[in-house]
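Below you'll find only one chain, the form predicted alone, shown as structure tokens.
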Amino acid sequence: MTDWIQRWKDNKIGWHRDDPNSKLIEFVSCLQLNTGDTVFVPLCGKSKDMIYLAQQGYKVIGVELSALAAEQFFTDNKIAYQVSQEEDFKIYASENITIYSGDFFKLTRQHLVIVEAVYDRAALIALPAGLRVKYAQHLYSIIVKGCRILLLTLNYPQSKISGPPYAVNKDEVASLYNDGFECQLLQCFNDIKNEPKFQRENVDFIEKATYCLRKY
């Protein structure tokens, strides 16, 4: 995860987007969600989503490997927040948003006791295959029972243009977690008419499916 962080230094971040994301307004209804619950983001970067998640009234806990993201998401933000040190994490805490910066598989189940949700736009599919089953499996064994997924996940030629965002289709969703877990695709369609990067390399369909999860 060197690349990762070295990204973030170089500023080669063209995956941030400085709005919230148009799948998560419409079916954020699916994790059911009460004032006050709280959504873990995984991979979160500086997400604008956060923002979003914090204004509906919910408390969010992200993960992020590099601390200079999470600087970014609060200075860039302007939220005034605390840092404080843990063993495996640095802590960036506001008063509804925490980031913990360090390795997502260090987290426990310890960290995420109060999470009812998890909101996934771009973990699994920033992670190469061998590292999605071992981040479907972390994932699992770290939220409580009853919690809810909204997945969000790209699928095109892989062999076109190189990851990531890597592809993952519908049965690799389904194998990832067919244990465990209850899987409900609720939208999936072509969106190449809007992805200049993968029509300059001659991918003719990328493919966006969006899932509703829930751990049994």
Ligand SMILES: C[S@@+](CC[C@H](N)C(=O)[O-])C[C@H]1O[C@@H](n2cnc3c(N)ncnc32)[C@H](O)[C@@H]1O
Second form
Amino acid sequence: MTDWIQRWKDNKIGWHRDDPNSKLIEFVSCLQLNTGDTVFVPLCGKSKDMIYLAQQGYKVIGVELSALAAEQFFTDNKIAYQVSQEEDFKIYASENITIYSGDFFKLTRQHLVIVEAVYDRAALIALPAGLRVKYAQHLYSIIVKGCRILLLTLNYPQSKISGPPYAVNKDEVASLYNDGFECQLLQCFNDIKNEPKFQRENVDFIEKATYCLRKY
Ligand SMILES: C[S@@+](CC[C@H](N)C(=O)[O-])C[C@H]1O[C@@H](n2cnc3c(N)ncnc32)[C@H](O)[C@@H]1O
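Hand over the structure of the form predicted together with the ligand; the form predicted alone is what we had up.
Up next: the whole complex, starting with the chain shown before.
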């Protein structure tokens, strides 16, 4: 099991990018958001995607196990924030972005009543198989009907490299989000030419897929 808290302490955060994700920019419209709507970012790290979403006029709620990540998010981006404590979470809040520091699985429907959409980049695929089932079930239980999810996944031969990120193929996404969701595959392509780490391990494909889901 990945020790995420330790990875943040050791600054081993190879997934972090300094620019917003190009697939978020390309497909954010599928979330059908209006100015002032709120987007939930599970397992958010200190993702710049939260800055991008706030710049588009949306409010953001993230959840992140590591308090260090939450602190770094606000200090790196020079955003003033306040800290408060509730039972299971330390809450870092600025005007438009709130990060619940604690365990995603302790988040309840009450935390997300105002959430219109979810953005999942490197959250589902950060978790091993058993936990992915629990993650999809918990996500279903805490979001409201009509909520849309923009989901980015990777698929590659898992036998060649161990995760995270874990390989999650189309069949698994269909099975995880089978009950209670409409699921649309927006894009899927092999991006091995841009993945030297995977090439070094003789992996011959890494499929990057983008889905839009809607809870009904
Ligand atoms: C691969 S990183 C992705 C971070 C972010 N989504 C991004 O794109 O930069 C996964 C993050 O999930 C956090 N995490 C793992 N398990 C968690 C849990 N149960 N609850 C909240 N955060 C968790 C880790 O600390 C880590 O920052």
